[in-house]
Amino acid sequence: MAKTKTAFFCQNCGTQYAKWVGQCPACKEWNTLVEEVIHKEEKPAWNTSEKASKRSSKPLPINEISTEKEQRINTYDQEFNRVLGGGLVPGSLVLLGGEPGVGKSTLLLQIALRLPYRTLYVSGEESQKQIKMRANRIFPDSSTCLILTETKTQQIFQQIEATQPDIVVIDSIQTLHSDYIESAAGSISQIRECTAELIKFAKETNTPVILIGHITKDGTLAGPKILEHMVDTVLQFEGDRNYVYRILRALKNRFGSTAELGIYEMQGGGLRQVNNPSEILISKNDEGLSGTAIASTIEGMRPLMIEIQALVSSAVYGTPQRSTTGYNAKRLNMLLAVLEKRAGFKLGAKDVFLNITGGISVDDPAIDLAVIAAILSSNEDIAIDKGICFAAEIGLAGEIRPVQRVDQRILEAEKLGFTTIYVSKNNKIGLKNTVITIQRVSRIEDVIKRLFE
């Protein structure tokens, strides 16, 4: 019999040791090293199947390869569509994380279900009525998408030999387990072995393969960092349990932009597409309210007007309070020191609250003249017109700074029914017969006297 053979894995990085010390040397986190037995079997991970493309391996001069635009395959969801860059393209691997009760597993049976092209939904989690007791409520009427429970990636192959799908979805790679490791599922050994044999299947096959992912209590991705660096697109579904409204960014994408955002709404019938996500990131009062301003920001190709909500308050304690939420709280800062300094008001000793509605995060530094205006309407207790939005960035110097695409943010304010919108003096506008009024402005000071006095 032969000897098993073990190794020890860090459960943060997932680097091999030959045996077990207190802290990691490649990623310095301490206690993380689990002892793991790496015995394999030898055995090919799956057959190769007559749909395996005859790629050549031979090396190309680079003036040579094609550049041809791939065709990318349609999901049939806008919004997934979008923050992919396009499409699912052919032969990638996307994983798709968030935390549990979310809706990951609801958003890629959707669109399992809703796709023309034969599609194999392989689960570890549910069972085979679990998924069809959720499929009534989504889209019951398909016949193109087949439902897998199996954990052992063996039999997965055996039947996506069977099945021939165009894509395959895999809820989670955290309850696969391969013969070919003799540890348990979910360890840091078997999410990579597992996560190769996929890959492998995926670039020879040239089939798309959707891989869900839990999360740790630190919100990063559950298993070694190694499996962010392996899959071609990493995506993250975001939201509040107690919020209808989720959202789905791009942390890495080898084949488009990380900056676009999806925006769905939890519903009994399913995630329904926001494709104008100002209706949920404005609230609907019709009484004019203090502390409140618009901003005209971008995410990625898409403008959004977002409604900032700021509470300055005589501190209670000796050392004044800064909070945000959805926003940069060192940025926060920063623009409280340049409100004192350039534009003499004193928020040293006040509590200052910042909040973006919605439950998004926005880093855009467009956003820096709506921050100002709604502390100051706060502060001043004088609401702001509903009618007015704003789009600019702040300097230390208390200048109004240009930012990019303005054009394109006073379209999407127009369009909105705002009546005016304040910009830097130095942005060069293209835009003519615009029913909007532009207030171009250069100071903090010019801002204050146009709103408040």
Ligand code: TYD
Contents of the next structure:
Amino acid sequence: MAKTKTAFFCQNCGTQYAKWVGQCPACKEWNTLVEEVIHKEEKPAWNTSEKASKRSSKPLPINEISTEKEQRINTYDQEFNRVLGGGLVPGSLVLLGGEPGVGKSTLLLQIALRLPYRTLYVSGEESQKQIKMRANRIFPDSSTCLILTETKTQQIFQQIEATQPDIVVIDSIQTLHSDYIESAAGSISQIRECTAELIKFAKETNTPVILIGHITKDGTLAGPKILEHMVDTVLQFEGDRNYVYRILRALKNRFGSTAELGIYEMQGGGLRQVNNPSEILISKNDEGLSGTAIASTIEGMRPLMIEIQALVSSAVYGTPQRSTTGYNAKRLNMLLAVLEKRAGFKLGAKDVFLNITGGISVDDPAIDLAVIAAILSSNEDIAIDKGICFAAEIGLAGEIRPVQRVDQRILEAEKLGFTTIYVSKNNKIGLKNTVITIQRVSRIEDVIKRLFE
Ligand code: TYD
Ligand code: MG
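Would you generate the structure of this protein in the form predicted in complex with this ligand, following the form predicted on its own above?
Zooming out: every chain and molecule, the one shown earlier first.
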């Protein structure tokens, strides 16, 4: 009997070692080495040596390389297209990560069902019946979407040969298994081998492949970091399972920006694209409640109105609590210090809770002024008029600083019916004929005067 061959793989970076060591010499992480059985035959699963040799590539001067043919495949999902940078690139490998139950399978199945191209949806997690039941809820019927339940890459490639799909979806990479490696599905060496086979397939046939990847408890994609290096695009699907909104963002994109954001709403019949996110992120509350302020922020290329809620109350224990949802806690502490020093507010004896509604998180400094306004509004227990919104950054000296793309923010506020927007005095505004009143302020004191006195 052939001797089983094993090797040690770092679960963090994927480096292979012959012997176990406590600390991975490559990435310096401790206790990440795991023994796995390897047994690799010479022949890879996607054996296209003849095809490859026919069109073996030659070096070309960079100015002679044509980019004209760089076409995009429309996924018929505007949010998905936007995050990808305009659609799927032929031959690219896209990895979609997210926590269990966030809706990864739903999103990709829904896209596959709507596509007019032949799509092969390979599931190693659910049976064909289960998928059909889910599909029934999402989309009436599709004859172009093929469902395959299989986990062996060799079998999958056979079916691909037989059906010639235009797009392949794999749910999920952790369930795949290649015959050339003996270790269990989901192990580092399997993930690496299966991904490598899929990349080869994608590049050689120019077929885009979308992989679903699981996320571990600490929020990173399960499997080695190497997986993220291997694929062209890494997308993350996030959102609290208790909220209905889901956010799709690109963590890495070889073909576009990573600043774009896609927003969906989970409904009984699948995920609905949210084309005008500002409307849903602001609660439609007619009574003026203290402690809320609206900020005009920008995510990617899109302006977005968000609602900030603050609660300021007397600290019950010695150390006041500061807690944030969707906002950087350090930034909150800085803003509180500025308020204390520059505006004379004694917030040291108060608990401050801050929440960005809708379950999204924002790190645009242009929401600083709205954060301060919400805190002051709660502290004074005076509601801010519903028609007011903010777009400015706060400096350490308590000065109100200009923000980028202020025109776009003002237009979005105007579009949504706001009557007044507070911006920095030093912000250059190119807009003319705006209906919205633009309040130009330079210090926190000015804002306090205008809002609460
Ligand atoms: P799923 O796509 O299975 O998540 P993942 O693949 O990321 O693990 O989504 C699971 C959740 O989505 C499940 O809790 C039910 C919910 N859901 C809806 O609310 N509406 C729907 O139409 C579908 C199909 C799922
Ligand atoms: Mg799933």
